[in-house]
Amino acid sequence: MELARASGIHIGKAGGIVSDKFLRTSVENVFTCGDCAESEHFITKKPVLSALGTIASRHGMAAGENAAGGERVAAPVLGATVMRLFGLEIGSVGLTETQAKDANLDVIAMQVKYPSLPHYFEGGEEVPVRMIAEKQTGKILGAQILCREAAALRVNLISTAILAGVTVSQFADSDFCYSPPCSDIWAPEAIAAQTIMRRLKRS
């Protein structure tokens, strides 16, 4: 970061290098990406330092293309993450309830626990899902998931839904697959969306 400052590159409030949507810095013909670069959070529109390899690789491709004369917009940032700890996978995407409230968003958050497979089929697990949605629009803003496996797939699904502006009603009615050895009729994340949808209807 000291090299950037010494070069006259603008450093932002989050402590990283500031750039436009094409990853151009304040110095002509200099681009930025990776852990040192600030990114605009897709939901809050505020600058963040993501420090995620996924964002770094996507922004690196955009910065490289743009340095060669292209006009590729940097990928949106939601902070989709997953980790494994003591045999469990912990996934998160978008905003937590606290982060949403800190951003002055009026939200509703609900937590459910639902089996990954039908109760009569062996091998399933109870999957806790906490989902956050905007009260006024019903749009999904974030979720956190805990399970033994496939947390990344669930996070990726919700990440795509957030980027598409999907509401809890639309998500709950999505055509999810069903087969007893693979998935129940309702996915745990769909049950979370249904729960929020019912709460919104009562408010």
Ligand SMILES: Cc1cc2nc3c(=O)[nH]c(=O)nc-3n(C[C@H](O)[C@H](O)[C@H](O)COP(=O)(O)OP(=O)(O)OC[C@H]3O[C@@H](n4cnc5c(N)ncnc54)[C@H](O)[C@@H]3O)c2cc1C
The other form holds:
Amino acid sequence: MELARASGIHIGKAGGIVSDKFLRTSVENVFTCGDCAESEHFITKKPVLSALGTIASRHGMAAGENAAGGERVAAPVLGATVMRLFGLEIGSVGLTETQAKDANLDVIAMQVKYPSLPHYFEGGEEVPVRMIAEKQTGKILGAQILCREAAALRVNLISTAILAGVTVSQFADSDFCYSPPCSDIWAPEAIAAQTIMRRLKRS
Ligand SMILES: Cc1cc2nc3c(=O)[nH]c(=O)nc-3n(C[C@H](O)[C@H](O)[C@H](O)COP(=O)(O)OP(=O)(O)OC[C@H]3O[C@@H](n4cnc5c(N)ncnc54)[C@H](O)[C@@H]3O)c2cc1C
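Now that you have shown the form predicted on its own, what about the form predicted together with the ligand?
What follows is the whole complex; the chain from before opens it.
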């Protein structure tokens, strides 16, 4: 950052190097990506420091391509994360309820706990999912998940849904796969979407 400041590159409100959607900085022929760069959050449109290897890699590829004359738009930033702690996987994508309210969004958040496999099949686990959706449109804005395995797959699925502007109704009715040893008829995240959908219909 010292180098960036010394060179007169514009530093933004979040404390990172500012760029346009092609990752061009305020100095000609200088591009930015990674932990030192600010990005626009896909939902709030506010500048954020993502500080994630996922975004650093995607923006690094785009910045490299653009430095060589390309016109690749920087990948959207939703903050999809997953980690394992003492055998428990913790996944998050998009906004939490607090972040959504801080961004003045009118949201509904519901938490469910649903088994990953049918009750008549051994194995599986109760998966808590908290989902956040915009009240007016029903669009999914975020989710947090706790489970022993496959949190990354659930986070990635919801991430794609958010980026595509999918509503809780569309997500709840999605053609997800089912087979007792692999997945129940309803995935926990689909149950979370269904719960919000019903609540929105009642309000
Ligand atoms: C402990 C830890 C765990 C993480 N886990 C995850 C994770 O699970 N998932 C995830 O998405 N992200 C994770 N991250 C974040 C991720 O590592 C960073 O967001 C990503 O590496 C940022 O990439 P970058 O290219 O901006 O910086 P870096 O990867 O830090 O690369 C910067 C490079 O520049 C070099 N350098 C520094 N100064 C100079 C200099 N003066 N001259 C020449 N070279 C220099 C450094 O040696 C380094 O190689 C983790 C970070 C940490 C610290």
